[in-house]
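Below you'll find only one chain, the form predicted alone, shown as structure tokens.
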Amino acid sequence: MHTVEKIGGTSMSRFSELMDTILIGDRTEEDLYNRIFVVSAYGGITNLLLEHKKTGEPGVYARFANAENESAWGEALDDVRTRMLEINHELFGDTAERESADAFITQRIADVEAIMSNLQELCSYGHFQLDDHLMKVREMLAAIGEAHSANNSVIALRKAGVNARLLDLSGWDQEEPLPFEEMIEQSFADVDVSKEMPIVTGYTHCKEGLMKTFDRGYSEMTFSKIATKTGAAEAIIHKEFHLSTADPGIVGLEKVVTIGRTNYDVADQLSNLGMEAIHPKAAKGLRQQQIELRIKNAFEPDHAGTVISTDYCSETPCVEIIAGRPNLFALEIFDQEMLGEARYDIELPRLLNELRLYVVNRDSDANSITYFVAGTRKMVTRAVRLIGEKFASAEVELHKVAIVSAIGSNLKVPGILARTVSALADSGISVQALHQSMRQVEMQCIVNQDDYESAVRALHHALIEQEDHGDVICAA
């Protein structure tokens, strides 16, 4: 019986601590094994390789996609090489291990640089279009980050006496890509987890092209697929924090508690708000095979963390977490001719999808529909213009809003709606819209963007702090 465990990028940047906690700690001999680790790139590396996840600042990929010459992206790739070699020095100092680590990543980057230069030159001819190859370039660049961290991890573990094995799923020397499942099966065909510790790249090169569908959520798909294909007893994600009742940076570390237990419905609601415990499509496989997912703090190895399972439902109705999404736009479309006209429900979602605007929620009445969307201001402004052109009689307004949600596996809390509205009103916060589904797992409040943090604190105080949850809401 083995576990499959994923380590995020921020945690990987504290690798020396990981060696003393989850990777080795006080384990010896057979206790070190029966664990498969899927690793992300070190914190910040994927931002440098692609683009900054939050600010959109261009990395190597973004510069290459818009480049007219090599210098536009070559310097950015040099910066990546420099940062990776700095990480190697921080980990290994002036040792033979560092020489090995440097040689590995220097060769990878040199290969990538040559491929990108040749591709750019090829696409200077009219018969070849760069856009046809950009997704492959994006995948190739992303794979460097995971290969770097996985290879370093194996070097460090072997130095410490652990029989670690690198499983590079990036397909670097592969003649042609295999289907996703076949790639996993083939890679693990001769692995004996009872005697060796596989360290696996978070990126998997496959026919389906993970980035095409999941973009930067690909490592969770790799993690989930390995767990299901190898029949893991448990899947574990190690983060730098616990899955708590709210963001401690907003509410205060002393006021939040670890959730302890919840279900995949709750995990999906968090994902919808951009606070992924796990990507919903990655959770699907675990859910179908009844594999429990444990979210742990990588630096508190003795804490049980939070277990997410398929059939869990809190015996006592309660709010388990206050979460939200602070930077959203409300696209309000009013049209007197909307009543009974189905094309609005068909064409508006299609348009928003084409603009890559993520719809978090929507509400409607007889002659108006409001979509609460996440995306760039540029795309939202474009949506306003296109909606106006498509529906000539419509009035389209744009508002800056935030969503604050009360979420739980059993949200049938008596009087929760009244307590929620009262808590926000007492804090001087105006509710713009309110949503509660019949499934009773989430209640969403739409507030002004500037009121987001105040609303989180107000609801956490009213719905969680005033309840007696102890150190965890439900013991794992």
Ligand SMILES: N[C@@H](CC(=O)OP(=O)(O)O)C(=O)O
Contents of the next structure:
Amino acid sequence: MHTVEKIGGTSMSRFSELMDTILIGDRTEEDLYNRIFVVSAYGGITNLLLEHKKTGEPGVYARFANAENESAWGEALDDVRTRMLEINHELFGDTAERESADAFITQRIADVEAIMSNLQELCSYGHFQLDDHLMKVREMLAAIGEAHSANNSVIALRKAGVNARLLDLSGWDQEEPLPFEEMIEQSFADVDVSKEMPIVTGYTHCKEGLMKTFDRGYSEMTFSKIATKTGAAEAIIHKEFHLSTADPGIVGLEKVVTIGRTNYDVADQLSNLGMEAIHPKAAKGLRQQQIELRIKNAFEPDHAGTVISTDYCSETPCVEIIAGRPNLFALEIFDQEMLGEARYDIELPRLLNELRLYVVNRDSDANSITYFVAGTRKMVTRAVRLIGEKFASAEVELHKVAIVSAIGSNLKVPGILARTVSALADSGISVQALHQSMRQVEMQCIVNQDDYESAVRALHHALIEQEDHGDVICAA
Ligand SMILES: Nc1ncnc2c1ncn2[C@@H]1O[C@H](COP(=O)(O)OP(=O)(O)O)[C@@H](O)[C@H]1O
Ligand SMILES: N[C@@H](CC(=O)OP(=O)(O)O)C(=O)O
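Can I have the other form now, the form predicted together with this ligand, not the form predicted alone?
Okay, now the whole complex, with that chain kicking things off.
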């Protein structure tokens, strides 16, 4: 039996440490194999290739799609090339391995560059529309991030004597795309996992278009499909930290507690806030085939990590995680014509969706609706203008806000809402809006952007640090 293991981008950026922990360490010949690794692009690379996942800052793709002049996206692509070659240098120094790594990625970038230039030229003629081809460009760009990290990993592992094999699912030289499942089946047809260590690109080129269907976080779709298709004994996601009661980067590693068990419901709430414990759609296949999912700290391989299952529910009610999402826009639409009019509720989300603005949450009263959205200022400003055009009597206001959220598989703690609000008030943080739904898995407080980190610390202190959970909440 084998496992399928995904390595996230933040962890891939510490590759030499991974060689000593999860990839090789002190494993004997036998323990090395029966593991399939799916790798993400190094941290920050996909942001440069497409757009920043959290802030929306444009990368190569966004500049190309916004039809700025050629030099705008060309320069951005040059930056990616420089960064990728720097990474190769850090990994391989001045060796033959580096030459091979450089040649591989330089060729890929040159190919994409040529295609994009030709496309831009072609679309200067009115008969050809750039919009018709954008998704293909997005996919090609994304795919080079994962091809880079996977190819480098194979070079490093082979040098260390491991029989690693590159499974490039990015479909570079493929003529016809195959359906997603077939692509995976075909790629694994002649792989002997007991003697080879497959290093698989997180991007899969397929008929459905992985990017079109799942967008960012797509490497988890590749990961879960491989786990279900190959009948893995366990699916493991390796991350930079243990899944913890809050972001260790904000609260401090010494204060956070590792989560031993949680469920997919909690994982969905985390995804919505941009902290992807697991892509919600990736979880589905694993759940259906009852493959256990484990999230582990890539740098503490002996720790059991977090097991995510469908039916786990904490025996005692408690807050398990303080998560949050900074850099959101509150788009407040006030209109006295709104009362009793369903069309606002139908048309506003459609408009935001068309502009690719992600709605994290919304609230409303008799004559106003506020959407809390993630996206670039440019797109949000465009939304304000379009809403004004569509609803002439509406007044639209923008605020920069953050969401801080307390989440738990069983949150029915008496007085929890009052404790949450007073923890924020005691820290001098003003609560702009508050959400709790009847299911009681999550409580969200909207605060000013500047208060984000102090709000996370205040809630962690009040709702988690006081509970004395020890090192792990419910060890797996
Ligand atoms: N509750 C949490 N537990 C662990 N890490 C968290 C948590 N919340 C936020 N983080 C942050 O998430 C980062 C990893 O982000 P993510 O995009 O999921 O990584 P990856 O590149 O591994 O997919 C970590 O660097 C950490 O600072
Ligand atoms: N690198 C891609 C795919 C991915 O899933 O990355 P990560 O595993 O680092 O979240 C992205 O940022 O969307």
